[in-house]
Every structure is written in structure tokens, then in C-alpha cells.
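The chain that follows stands alone, in the form predicted alone, written as C-alpha cells.
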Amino acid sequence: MSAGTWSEFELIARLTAGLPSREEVVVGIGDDCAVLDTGGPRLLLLTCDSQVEGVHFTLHTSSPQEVGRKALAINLSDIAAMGGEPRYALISLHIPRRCPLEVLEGLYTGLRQEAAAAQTLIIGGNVSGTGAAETLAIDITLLGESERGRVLTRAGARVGDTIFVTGYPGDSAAGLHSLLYPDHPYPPTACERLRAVHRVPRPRLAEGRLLSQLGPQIVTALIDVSDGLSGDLGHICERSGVGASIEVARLPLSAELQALAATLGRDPLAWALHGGEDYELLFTVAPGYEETVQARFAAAGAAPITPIGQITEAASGLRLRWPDGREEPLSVQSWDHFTTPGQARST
């Protein structure tokens, strides 16, 4: 039986399978960080992710200096995902003996970017051959920190939650299609801009600061729109024991993802429901603070946030409710490393 039997999140259910924890460790497996006490005044925040050649990236169509800044990005957005504060990264870097030294620079100088702007320090990491393999892989782990009491994460949503996005999910994937499919008479507008956005994805550090401060009474669970909105509201439900149902009308589609998809006569909720790569958050409000939330995003100068939904009680399932009233299961549609079709994700 290989890897590919199985899906992502079956594979790691069975690996991590029976895995010794210690009364320090706060939140485990399962998250967008782990979570530490270690006994100190505020509480440490961990994770790692990779990018790899083909799958994740190629320089055909992203420079080394972009995928040096979003190979950090997507870390720094695990670490809003929680509320956190990122602190120090550690880069390792696998490198193919006939790589060119200007395109290690270029990625290091991406790195070096997104770290100032994010005011995380890299502090080591590690350099590896990758023998007769000729792909490039970055591995990135960060840490970061948070207040006690503060910590946000997926297993919070209560049945009468309302749903909440920032910005604009779907673009990244709509950008993705284009920079995949360059030969289509796009609007050059719109297919600059959200080229740039799955190039370089903007981490929603600042936004994931303000719902930490708002607390988990009103924000009661957050995570990022890594591998599609339907699937990252997924993980949210069954961490949470919950179901949802998303209004349609709601869904927040950017002017330039309409226009994209109008002229390949597609149907843009798909992008918006299941492309992924968007790193926008994604998170739930107890009811009868929406108007609190709202204005202090709106007092912040933040990301827009939309409502787009509602939690439900976990028989109903994943839901789309369209404005004639009609309803129909939401299914997912998301990104996984083993059971999507085709092999890359990014370029």
C-alpha cells in the first residue's frame, strides 16, 4: 500500500496515530501551530511547512525573490491563523548540485523581505544536497508567541456562529489558472493583480492580532484559507463538532475574478469555494457581536471582512444556501498532496 492510498489528513491521522504528549504542550496535532506553556508569561507557537519544486512553485513563472517571500508568507499565516505574534524562523534549504547561485540569492532576498516586514528574525536553518534530484525544496519552521487566554484555534465554533472571511478568497487560484494557461486574452487589469496575490500572498498578521484581542468569548475559532474555503470551513466543522451553511450571494468575489472568469465562461464560485492558496482567514462570531467585529476592523483600517454564513448542528453538514432559498451539500473540493488530480498546485 503506497502514500497515495490515502488521503492528507488520513495519512497524518495514521502516522501521528498514538503519539505521546506532556501537560505542557497546549494544542497538538490538528492546528495551524502547536501551541507550548512553557512556563513562561506568554505562550510559544510552532510550525513548519515546505515548498517544493514542481508541486509547490516553479521559476518559470515566479522569480526566486517571490518564492523566497511566500515560502515565509504561508508560515507567518499559520501563525495569524492562531493570533499569534510571529518571533524567528529557521530555513532549510535543499538545494541540486547544478542550481545557480543567483536563484539561492534571489530566494534569500525574498526571505529576508517578508521577514523585516513581518519583524521576524532568521536565526539559522540548515543546507542540504539533494543528491541525483534536481528539485529545490525550502523548509521553514517558525515560532511564534501569543497571550495567555488569547489563543485562537479551530475547535471553538458553536451551532448560531456567524461565518466570517477576510478579503477576497479565490483570487489566488484564478491568478493560478492564468500564470498555468497564459495563452487566453485575460484582462490585463485584473490578470496582473491576481497573479500578483498567489505570487506573493499577503499574511493576515495584523487581522489575526485584532481577533486575538477581541478574545475566543467572541471569536470563538480561526483558520486560514490554505487549501480552499470549503475545505478549511471543514476543518473548522469537525474540529468543533459542528455543521455550516454559506450564502451564496454573500461570498465576497473580487472585480477581477469576475472579469477572469467571464471571458473563460466559468463559474467563479468554484475558484472562490475550493482554489485555495488565498492565506485569508477565516472565523466565527458568537452571536450579536458581528457589528462589534465589523467595526473594529473597520476602525483598524484591516482587510475587508465579509459574513458569508452560519454555524449549524453537525447532522446538517457542510451546506450552500442560493437566494431562491434552495439548498444543496457543499462538498469539498480542496487542495491534498495525494488525492488531487495532477501534481502541481503552484508555480
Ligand SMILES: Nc1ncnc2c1ncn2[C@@H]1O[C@H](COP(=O)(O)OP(=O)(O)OP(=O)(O)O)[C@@H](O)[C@H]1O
Given for the second form:
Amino acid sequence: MSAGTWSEFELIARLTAGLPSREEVVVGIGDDCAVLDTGGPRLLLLTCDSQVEGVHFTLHTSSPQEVGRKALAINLSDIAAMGGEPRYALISLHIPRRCPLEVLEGLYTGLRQEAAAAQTLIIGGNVSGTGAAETLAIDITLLGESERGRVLTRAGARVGDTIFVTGYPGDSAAGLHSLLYPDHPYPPTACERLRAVHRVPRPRLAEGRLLSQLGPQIVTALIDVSDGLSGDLGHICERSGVGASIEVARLPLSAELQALAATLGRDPLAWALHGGEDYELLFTVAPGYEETVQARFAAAGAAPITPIGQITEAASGLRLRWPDGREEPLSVQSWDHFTTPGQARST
Ligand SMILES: Nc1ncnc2c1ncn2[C@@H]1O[C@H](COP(=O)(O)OP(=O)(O)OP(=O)(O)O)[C@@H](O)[C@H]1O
Ligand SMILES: Cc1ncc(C[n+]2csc(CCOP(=O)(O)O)c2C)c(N)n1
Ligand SMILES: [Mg+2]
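Having seen the form predicted alone, please provide the structure of the form predicted together with the ligand.
Let's see the whole complex now, leading with the same chain.
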């Protein structure tokens, strides 16, 4: 049997079953960051995530600088998804022998820009060759911190909470589609913005901090949308022991996403629900606090947020609610490194 026999999450569960822990590990495997209480005034947040050529990017569709920025941005997003502040990064590069120096310099220009914007210091890393493989990979470990009692996890959603999302899910996946299939006559300005969102996502750090300041009594669960809204909502439900119902009519679809979908005769909903790489924040708010949260975001000039559904009993699972009141199960079709079509899967 090989790795692709299982889904990504089955594989992680299998590999990590029964690993020991200790009392200083406040949150271990299963959230966007691990959380450590080392006795200092603040809690430590730790995460790592990679970008692999041919899997996450190609050098035909992104510049090296954009790849560098995205590699750090997606890690910053995991710190945002706990409500934390990023501090220090380690950069591990896997470099094919024939990789031009300009590519690596461009990569580091992007990393420097993104680190400066997030007041994060690059304090180390690693370099390795790739043997016979010709694919460039960047793996980043990021350390952040947060106040005690202010860390937001995936695990606190309760029945009756309202589900919110920042920004416009689906934009990145639509941008990627236009990059991978460039020959279609796309609407140029729409296409340009969607591609930019895909190439360099903006981590929602300020929004994560706002949610953390509101606290876990009000913001009961938080995750960033990396694999796709359906799958990442599924992670909140699994960790919180609840179900969820999404109202189709409330999903915020950007004008650009709708324009691009229209030219292709495709359903923009599929991108918004399953597309992935949005790096938007998906969070749940305790009943009665919806307006408080919306007012705080508006006052801070933060990203737009939209209520898109409700947390329900676990037995209901994930559901979609249509404008005519009809409900149907929401199937998770998010990205999986082994089961998504085009990715290696052995039988
Ligand atoms: N090889 C591994 N060994 C131990 N734990 C792992 C391993 N791979 C992933 N995990 C843990 O499993 C959980 C899910 O990992 P995953 O990479 O899907 O994180 P995510 O935040 O959901 O997605 P993304 O990486 O796209 O942000 C995380 O808590 C992560 O630390
Ligand atoms: C060339 C190319 N093909 C496909 C995709 C789409 N894609 C790759 S990884 C991922 C989920 C997040 O990754 P992870 O779970 O590793 O954080 C998605 C949606 C892409 N970006 N580039
Ligand atoms: Mg994440």
C-alpha cells in the first residue's frame, strides 16, 4: 500500500495515532497551529506549511517573487486562524540543481516583502537538493504568540451560533482556473483581480486579532479556508461536535467571480464552496453577538464579513439551504492531496 491509499486526513490520523503529549501542549494536532504554554506571559503558536512546484504553483503562472510571498502568506494565515500575532519564521528550501539563481533571489524578495509587512523576522532555515526530482519546494515554520484566554480554536462552535466568512470565497480558485486554462476569452479586469488573489493571498491577520479581542465567549470557533469552505467548515464541525447549514443565497460571490463563471457557463457556487486557497477566515459567533462583531469590523475598517449560515446538531451533518427553503446535504469536495483528481492516488 502507498500513501495515496488514504485521504490526506486519514493518513495524518494513522501516522499520528497514540503520539504522547504533555501538559504544556494546550492544543496539539488538529488545529491551524499548535499552542504551547511555556510559562511565559503569552502562549506560543507554531505552524508549518509548504508550497511545492506543480502542486501549489508553477513558475509559468506565478513569478518567483509571488511564490515567495504566498509561501509566507499561507503560514501567516494559520496564525491569523488562531487569532495570534506572527513573530519568527524558518525557511526550508528544496532546490533542484538546475534551478536558476534569479528564481531563488526572486523567491527571497517575496519572502522579505511579506515578512516585513507582517513584522515577522526570518531567523533561520535550511537548504537541500532534490536529487533526481526537478521540483522546487518551500517549507516554512512560523512561530507566533497570543494572550492567554484569547486563542481561538476550531473546537468551540455550539448549536445556534452564526457562521461568518471574511471576503469572497471562490475568487482564488477561479483565478487559478483562468491561469491553468488561459486560452478562453475571459473578462480582462475580472480575470486580473482573481489571478492576483490566487497568486498572492492576503492573510487576514488584523481580522484574526479583532476576533481574538472579542474573545472565545463571542467568537466560538475559527479556521482559515485553505482546502475549501465545505471541507474547512467540516473541520470546525468535527472538532466542535456539531453540524452546519449554509444558506446559498447568503454566500458572498464577488462580481469578478460571477463574471468569469458566466463566460465559462460554470456555476460560481462550486468555486465558492469547494475551491480552496481563499485564506479567508471562517468563524462562528454566539447568538446575539452578530451585530457586535459586524460593528467592530466596520469600525476597524477590516475586511467585509458575511453571515452565511447556522451551526446545527451534529446529527444533521453539513447542509445547504436554497432560497425556496429546500435543504440538501452539502458534500465536501475540497482539496485533498491524495484524492483530488489530478493528484496521485493508488488503488
Ligand atoms: N505529518 C504530520 N504529522 C503530524 N501532524 C500533522 C502532519 N501533517 C499535518 N498535521 C496536523 O494535522 C492538522 C491538519 O493539517 P493541515 O496541514 O491540513 O492543516 P490546516 O491548517 O487544516 O491546512 P493548511 O495546512 O492548508 O493550512 C494540523 O493540526 C497539523 O499540524
Ligand atoms: C498548479 C496548481 N494546481 C492546483 C492548485 C490548487 N491547490 C493546490 S494545494 C490546494 C489546497 C491548499 O494546499 P495545502 O492543503 O497544502 O495547504 C489547492 C486548492 C494550485 N494552487 N496550483
Ligand atoms: Mg489552516
